[in-house]
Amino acid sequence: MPVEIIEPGLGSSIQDLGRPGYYNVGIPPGGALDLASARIANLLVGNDEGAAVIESPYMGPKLRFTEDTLVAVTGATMEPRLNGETVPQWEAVPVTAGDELSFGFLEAGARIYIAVAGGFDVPEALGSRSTYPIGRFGGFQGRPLAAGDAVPVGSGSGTPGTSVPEHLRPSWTREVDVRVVLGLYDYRLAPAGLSAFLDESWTLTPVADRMGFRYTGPTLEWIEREQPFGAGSDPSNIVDAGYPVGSIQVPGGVEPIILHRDAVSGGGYAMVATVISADMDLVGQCSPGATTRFRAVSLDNALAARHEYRSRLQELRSALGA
């Protein structure tokens, strides 16, 4: 059965857990910017965690169902409405053929995730159904969803009413701490510049998408030097290097950018820090105007946070009977 797209929302796309393994040839891992919310949406409707979902930033789509199924909405706080009546988030909701799902205004967070029983059955590309619009492949015809699309759905079943316990649901705020590991090029910042990066607040600009999140804030002071052969004249230029997902570069030496899951794999800007993996979902749920403080942690702290993140996911699986 297909799900019909009446209104696409703002940049809605098909995503799953991504396509790791191709970064060396310039293809980013992609996948949901908030992986935990995507996983949970699938678990609620009885899918494998890696099934394809709809990711919608800032504004929800309007969908029409052509067969009876289950739907679950997770991620940002954005009131789901079935035929105009409010239904809960973080819960498996039964729908019947002809029902229409729409959404109210964004209240907190940035991105919702919509799962249906059976998952969105678009073709795999390099082992993933995630949309990579710059490469024009994956997802639904390699592009964001548009009005009039009919997105196929696989077969599956779940249990209506399955819900995430309140204490395991995330909450989103407009002021966040994002943990980072410094390097590889933090030494290029002058002591005053490094202090400003870590001790001052940064505001997320409207330039925030699946490739990167740009922040504005204090001026960063760089150590003057004679640029090495192969590097540009920008104070933050380096000889080209690979970019880890989550790395923070500062083009022009002014506004930091967190590279997210659709970012390029390398370039010529210094990476002053990298967001730890456990906080990348949090970054994905920040909307323009959110205030961020970067908090330096050790690699051991980052590994401990990753363990805690995985333990929380396991607790959620157990709570949902997965």
The other form holds:
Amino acid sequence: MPVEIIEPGLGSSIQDLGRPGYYNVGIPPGGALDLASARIANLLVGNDEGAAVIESPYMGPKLRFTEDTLVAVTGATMEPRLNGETVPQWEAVPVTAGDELSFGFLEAGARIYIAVAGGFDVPEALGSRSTYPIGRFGGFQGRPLAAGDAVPVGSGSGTPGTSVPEHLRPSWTREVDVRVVLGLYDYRLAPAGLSAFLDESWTLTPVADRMGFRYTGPTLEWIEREQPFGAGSDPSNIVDAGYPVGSIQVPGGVEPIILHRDAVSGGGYAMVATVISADMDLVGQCSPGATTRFRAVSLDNALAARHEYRSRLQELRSALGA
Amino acid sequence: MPEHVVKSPLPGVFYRRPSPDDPVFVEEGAEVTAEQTIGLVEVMKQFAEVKAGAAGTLSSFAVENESTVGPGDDIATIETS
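Please move on to the form predicted in complex with its partner chain, as the form predicted on its own is already shown.
Once more the chain from above appears, this time first in line as the rest of the complex follows.
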């Protein structure tokens, strides 16, 4: 029995953990921008962590359930309301057929994740149920959700009232430190450009979607050179190269862009740094206006942070009896 | 006089005009209907319409054109009578 979309919010889409393995042919991994919140939403309602959920940036959708089930909302702080009555986030909430789920204003973070018991049962495309709107495949008919959609749900079972302990819930702020590993092209920045990149604060612009997050701040100075054959004429251009997910390019030396999970796989802009994998969820929970500092760490530190991220997830799984 | 405060549903940039060359959706002091669009909020290259939400006189805007707004921020005040 499907869940009906009464109002879609703004660019809500079906996502799971993504489809790694096709970036070499230009298809990005996709998947929830805040993977941990998507995993937790699923665990709360008794699903596999990789079941499909709804990701809604900045504004919640309005949904109607057509059968009795369980729903959990994680990620950004945004008051869920069941038939107008406030219900908790980070908890498996029982719903009955005909119930409507709506949301208050976004209070902190950027994206909510909505899981239902059994998961959203859309067909897999290249091994994933994630929507890739640019490629028009995956998720629900290859596009963001629209009013009137009836999204199929699998069958599942979970335990009502299952909740994430308070100390394991993330807290979102408007001032974040994002850890990066410098390279591969940081040597193209003049010393003053590199120190401005790392020392100044950056403000997230409204251009902050599944493909990229664009920031305003100082102009970065590059080292002048005679551009090599195949590279564009601006000093921020390089001969085309693959773009890692999380890499930061600075076209023209202004407005750095962090590429996120729906980004293009390559191009001709120098990547001065790459966000460490453990901080990609945090980037996904930043909304326009968020003040951001890029902090350079070593590869060893990045790996230690990844280990810590995985340990925290393991702690969550234990707390939820998964 | 009873008031209705219009709030931004989204984080983004607030616009009072449908496009730079067009007149504003509504002038301060004008009568509006509940369904009337009074501005736009841009985020992710998408523009969400901000509706008045109540009928009355739009007495004042709380934010400048093209300023950054957060979700729940006051946009305008409507005097309902």
